[in-house]
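To begin, one chain is listed below as structure tokens, in the form predicted on its own.
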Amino acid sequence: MAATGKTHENWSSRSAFILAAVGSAVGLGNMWRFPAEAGENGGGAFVLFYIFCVLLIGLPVLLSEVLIGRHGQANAPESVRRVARDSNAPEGWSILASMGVFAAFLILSFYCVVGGWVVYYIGVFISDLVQTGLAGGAFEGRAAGDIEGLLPGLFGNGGLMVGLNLGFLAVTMFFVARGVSSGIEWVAVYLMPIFFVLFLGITIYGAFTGNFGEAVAYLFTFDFSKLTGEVMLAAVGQAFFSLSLGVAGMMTYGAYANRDTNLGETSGIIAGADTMVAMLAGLAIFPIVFAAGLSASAGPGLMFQSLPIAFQAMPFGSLIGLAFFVMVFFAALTSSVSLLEAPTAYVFEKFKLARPVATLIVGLGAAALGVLSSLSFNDMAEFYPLSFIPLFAETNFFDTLDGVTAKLFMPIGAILTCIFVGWIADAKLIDDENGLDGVLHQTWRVLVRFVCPIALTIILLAGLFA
């Protein structure tokens, strides 16, 4: 069954679709939130476990969501439409599309917050390392508490907190505003390759310099006794999370995948490379902290506290500490634009807008929320929007984002989009889109049928009710 009324560009190649869908799944997720929770839950047990829920549940569910976008050619909703109308079955499912495009532009809004605290960083390196030359460690002189302490003070500035965040967002709509060639596609082509170089190298640097062997061994060392549910449950959470499910962006990517493209070696060369990052970034982070003689279990901290007070300790502390949260930028800036096309190619192909005035729509949009994100912090520290709701009822603005959507819209939509792919679309038009066969395509089948829908109804009510 052919796709009808493609209304957009396309990926200039399969490896530019690749690079552009890293750049959505790998970002601030596997930089910051994988080795806060590998440390949190015991190394090597959580890794292991995590490898093992990418195979059975973000790989087919990445799938399912590249292979409904590459038949409806259109903006996410519209896509699951023509599925659904290719299929002979009701419209009405196009809901899972909207609660994820939702939810990405909800996302958006306080995720170039923390890419706002990422810019931060890299002024305050830059502004060290003229200070202290290339050689010398980062922060010559200054007691460890006084670092720790560059966070909270940022989150005390609220007009500093605000001017980043909207800086970020700034160039994010710069990127999606020059449409899928001249501005997607030119931040995955370009910054990707180089997030990669940046990435190998400060590895290398941690394994020279640090402590390289005590990192490997607490990352891949499974201690079977460490496997408890929490940690289980963890893992699952993660590796859902950290593949951008649920918020429409693959979908909306693959629309502009060519017809050529096999989607099923593409996803896995995707998930690959998203788990690959994971893992080289516990690499790098972790024998630089541990030569620090400091605690892998810091949870967020552990990048923007943990880290900086380590590069103290190291040579071309200044110099390492900037290309890394440089590289942090582009991991964060790479996925930020894949959650500001989610909302805007909608935005954009329904009501006919020019591609420029639809982004400007949805980042105005997304810069009033992301305000009230950043003063979460400081002067609207005790303003919680959902106290109403047991379960968010002491969570201010920028934590209800984030509970609401990791909690609900994202989980929700991925299980509507399993049942959906496989039960209710057209078992021929999946088989025609998915590039599998034999024994991977029966194995993808009952996973997306059975083993993705229970273990994501799982995350769902550990976070109604854990």
The other form holds:
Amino acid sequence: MAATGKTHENWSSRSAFILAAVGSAVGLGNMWRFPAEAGENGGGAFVLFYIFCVLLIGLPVLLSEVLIGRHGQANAPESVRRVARDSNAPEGWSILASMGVFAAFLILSFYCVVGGWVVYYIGVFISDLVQTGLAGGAFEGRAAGDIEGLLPGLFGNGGLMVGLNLGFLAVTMFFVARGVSSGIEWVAVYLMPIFFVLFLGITIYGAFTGNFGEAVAYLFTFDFSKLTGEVMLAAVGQAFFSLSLGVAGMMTYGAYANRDTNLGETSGIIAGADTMVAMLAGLAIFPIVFAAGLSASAGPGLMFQSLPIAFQAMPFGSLIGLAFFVMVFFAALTSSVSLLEAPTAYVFEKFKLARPVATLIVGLGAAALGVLSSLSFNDMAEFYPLSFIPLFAETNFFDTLDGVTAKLFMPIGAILTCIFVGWIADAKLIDDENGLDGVLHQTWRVLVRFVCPIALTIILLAGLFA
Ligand code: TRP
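Please give the corresponding structure for the form predicted together with tryptophan, as opposed to the form predicted on its own shown earlier.
Time for the whole complex; same chain goes first.
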């Protein structure tokens, strides 16, 4: 049963789809959040459980999302509606994707805030390169506290924060407005290869000049006594964020996939590439941080504060620092593009608008929320929007959006997706889409029907009440 009423473009090839989806998955989640989470949660045990979550929960949900999109060939809620219709199931299931589209919009708004910090550091390293030249380390003659102070310095400047945030968002809007093949695909096809080259270069550099042995031991020595409930919760949340799951992003990209793309295989490649980048990011950052004698558990400050200090002691530090943040910028941009595309595709198909108009409407909304997020680091630090809910009692605007999306929208969206694909949708239809045979198909079916929804429900409850 082919869905009719297709209203939008397709990827020009299977590799374009893979690059765009890997571009969505690989982003600040891998470069910034993964090392921070691994470091805060004790290293090895977190990493092992993370891989376990990717395989048993992330990958099955990823395949479920792209197959809904591919069958529907439309924006995420409409795709779910079409799968439901072709399965003689209630079309109201589309609510799972409507929630997702809204959540993607929320994530976009604060993701671009952090994207703005990356742009700031690109500026910092360019000016450092100009001042101190190529050969020596970065920030010659400046105290470590001074370098660490760059981030709080930025936070203190509300106007600059807002400007960088909106600048990053504007670049994202530019590419989404240009459409699937000349915008979204263009960014992925040109920027992802540059990203990989820079990334491998920096990893190899880190391995040779940094303390590689200590980093490997830290990340891959599994101490089971460290595997607490909290660590497990952090690992599964990280796996979801990193794979762009639970919020309709991968449904939207799946909708541009052609009928002859094998989705099972493609999902495996996407999850594999994303996980590899996360591991290598750890192996790029920790050797450099350890060589400088800094702590692994700096959390969010690891990439923005510890790493720049470490670049001080390294040969060609300014240049490596610049290359590093340019690379993170490319990764972040291909992700923010996917976060904007999910709500934009919905708005322009649903209200029959021109794509650039829809992009502008969604973008302006994200800009408004973004300003509030940017200001939660300074002028509005004491504004707690959901203070009436105990879980978010003393949580500023930025952290509230982060918490609501990670603790509520992502797990709920993923649970509903699993129930829909595993129990509600027509088994034959699903079978035709997923590209799996034999044992793999059976395993995936069991994971989607039983393992994922149960595990995700436990995670949802633990996140809310633990
Ligand atoms: N996965 C991206 C990262 O790791 C972020 C991202 C892009 C995302 N699209 C998403 C997260 C959709 C959740 C949902 O940086």
